[in-house]
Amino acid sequence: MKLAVIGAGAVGSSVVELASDHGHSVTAFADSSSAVIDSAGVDTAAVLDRKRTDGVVGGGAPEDALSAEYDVLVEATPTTLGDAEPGFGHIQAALERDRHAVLANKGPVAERYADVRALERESEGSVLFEATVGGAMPILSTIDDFDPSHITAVRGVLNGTANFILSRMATEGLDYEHVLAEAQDLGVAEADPTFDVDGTDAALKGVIIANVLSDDETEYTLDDAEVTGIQEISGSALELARADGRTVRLIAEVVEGSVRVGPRLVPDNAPLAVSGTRNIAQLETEHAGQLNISGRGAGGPETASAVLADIGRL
């Protein structure tokens, strides 16, 4: 496959770096201010080195990548809410050319799912978005394999930053602000961690799961989710939970058409009590019982592996 990769952050850069290992060539690569295009395949090592040293990937305009020669557009720009632009527009441009689109950007399928599917119906191209939920974990593809109509509920730990903070608070007896600062020093938390600690990121993933599980008549957006973050969790609350053989995790739940995210008490030895930045999703199925999918829910190479798995499916 020939790939046009839009977005040069950790995920987009990792897709560019790993594409050849999966038998693909990158014919276009764009960041927010530049692009490089070569129908025969760009020199990925040189392009990534230029990005690191000069801050740009090439001398072209970013929009030029959308009109390049490619089979699959990889949308890896930062997630935006509301109109989900510019990511939605990039998907639209690909589908209108009957090209495929593979997303790492959550915005279009969390905020404009019906619009994305409408564009897909009018196109010869397809849209896949495994990487939007759970990084390397094959959550959405497993739902698809079992058939969404046979999945009765999904719940899980879907944000590594929040889980790291709660894990450290519980094991070390530290308060929230102390562990947040530690997480920022380690690069586990962003300088502005709001999306992670207030539950928004986990809620977006829950909304995407709800859209995949729903029928074509129902669309979910972030406004439909009931969300509570972890900022008010105290060290003393975690100590009380530990004394009772339990701990607290930020759990996203998609059950009977509702999306809820918030701190929940879980037994210390339960599958949902994953520690550190690890993620887990539990799928409740009609005929196969409970399935647990656990792994690295974020990171450049990890999320890029989900993108490349989708390209392999195409």
Contents of the next structure:
Number of protein chains: 2
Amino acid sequence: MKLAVIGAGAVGSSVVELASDHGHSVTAFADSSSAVIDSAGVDTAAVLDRKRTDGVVGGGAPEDALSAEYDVLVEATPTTLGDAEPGFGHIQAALERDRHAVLANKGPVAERYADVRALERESEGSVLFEATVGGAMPILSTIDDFDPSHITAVRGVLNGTANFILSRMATEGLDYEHVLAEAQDLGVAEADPTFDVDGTDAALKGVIIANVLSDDETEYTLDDAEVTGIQEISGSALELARADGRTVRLIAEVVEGSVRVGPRLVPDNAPLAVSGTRNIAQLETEHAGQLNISGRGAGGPETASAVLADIGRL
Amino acid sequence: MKLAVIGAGAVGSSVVELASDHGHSVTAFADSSSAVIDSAGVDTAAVLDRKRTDGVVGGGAPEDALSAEYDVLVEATPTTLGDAEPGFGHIQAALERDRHAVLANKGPVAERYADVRALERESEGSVLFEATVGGAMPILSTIDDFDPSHITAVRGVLNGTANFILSRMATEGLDYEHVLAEAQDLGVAEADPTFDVDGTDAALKGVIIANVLSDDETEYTLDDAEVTGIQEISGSALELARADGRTVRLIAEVVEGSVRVGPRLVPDNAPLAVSGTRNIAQLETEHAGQLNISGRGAGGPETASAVLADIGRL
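Show the same protein again, this time as the form predicted in complex with another copy of the chain rather than the form predicted on its own.
The next block holds the full complex; its first chain is the one shown before.
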């Protein structure tokens, strides 16, 4: 497949790096200020090198990538809320040209799911977005395989940064501020970790799952989610939990059309008590009991793997 | 889709029961001595009732089901080794008619994988067999999504009966014979549990995974697997492990073209230490770290769910 990759952060760059290994060529690649276009396939190693040294991917304008020749547009710009722009517009451009769109950007399917599906219905192209929930973990494809109507609930740890902080607080007896600073030093938490620690990122993923489960009947957005973060969790709360054989995890729950994210007590040895930056999703199925899927929920190559799996499905 | 379901045990019967709920009709259904055929779709409730009360599914001969009208043949007869008959012949009949085949029977893809693939290449039909490994767990489809070439190893607990026995021995301090008798009373172990406790069943699943990972290059059969069962595990060995924070699990490992099954020490709190009849598979990926998938690895509705997911993919 010919790929137009929009976004040159960790995920977009990993998609470009791994594309040829999966039998694809990159015909367009754009960051926020530049683009490189080559219908015969760009020299990905040279482009990634230029991005690292010069900070740009090429001499073209970013919008040129949208009109380039491609089969699949990979939307890997940062997640934005509300109108989900510019990501939404990129997907629209692809679908209006009857091309496929594969998303790593959560905004369009968390905030404008009905609009995305409406565009898809009018297009020969399809939209897939496994990478938006749980990095490399095959959560949405498993829901799709079982058919959303046979999944009764999804619960999970869907934010690795918050989980790293809670794990470290519990095992080391350290307080929130201390562990957050450590996580930032390690690169596990971003300089502005707001969306990770206030539950917004996990809630966006819960909303996407709710949209997939209800599909076209009801649209969910972040406004429909009930969200509490981990900023108020104290070391003493974790100690109390520990004395009782339990720990605290930031759990996202999608049950019967409601999306809730908040700190919850879970048994120490329960599957939900994943440690470090790992994520887990528990799917309650109608006929096959509970399925647990755990793995790395974030990271460039991990998320790129989910993007490439989606492209394989197309 | 129109389904011909061959085999009326727990899995075949569950497929028939759940088919309409997934938008399919059953146009043929056979057990070992009878069949019911109706190109407009059989009355599944009545047929399952007849099977329960009279022990037969209908008035036709079993082989009539193979020549009936259908899109997908579901092969759910018991797993046999060596020539994998009669399951192999059923798949052959479907593919030679350019129909799809979905397997719950491990024999054809564990013992005659190259033959199955050769028939598939000559046919318009496809062969899928998610249900042969880990019941409802999406193991083979996840390997497929990642592309087998990007999976470096698979390890797992792939037999629920053996795992139930080891879990109970460890938690209750009981010996093998005692727990096996209890498992048989509970219906967790069959009257003849040989293939579960001697490692054969887990090895067949490991061989299927090895075949999928190598695909057409090398064919694996049960003869290629190195297999040790759990019959010699003593209560005292489990106690020793426990004192060291570990336990024993029957682990199947597929690494670099080798398939090995045997009892292994695993940390008490490790993902591989699933308890009871649960199964787990750990996929080591090239770019996305380790993915764990756990769930119910057997059971009629669970395995039928995997069959129906395969049918959905077709």
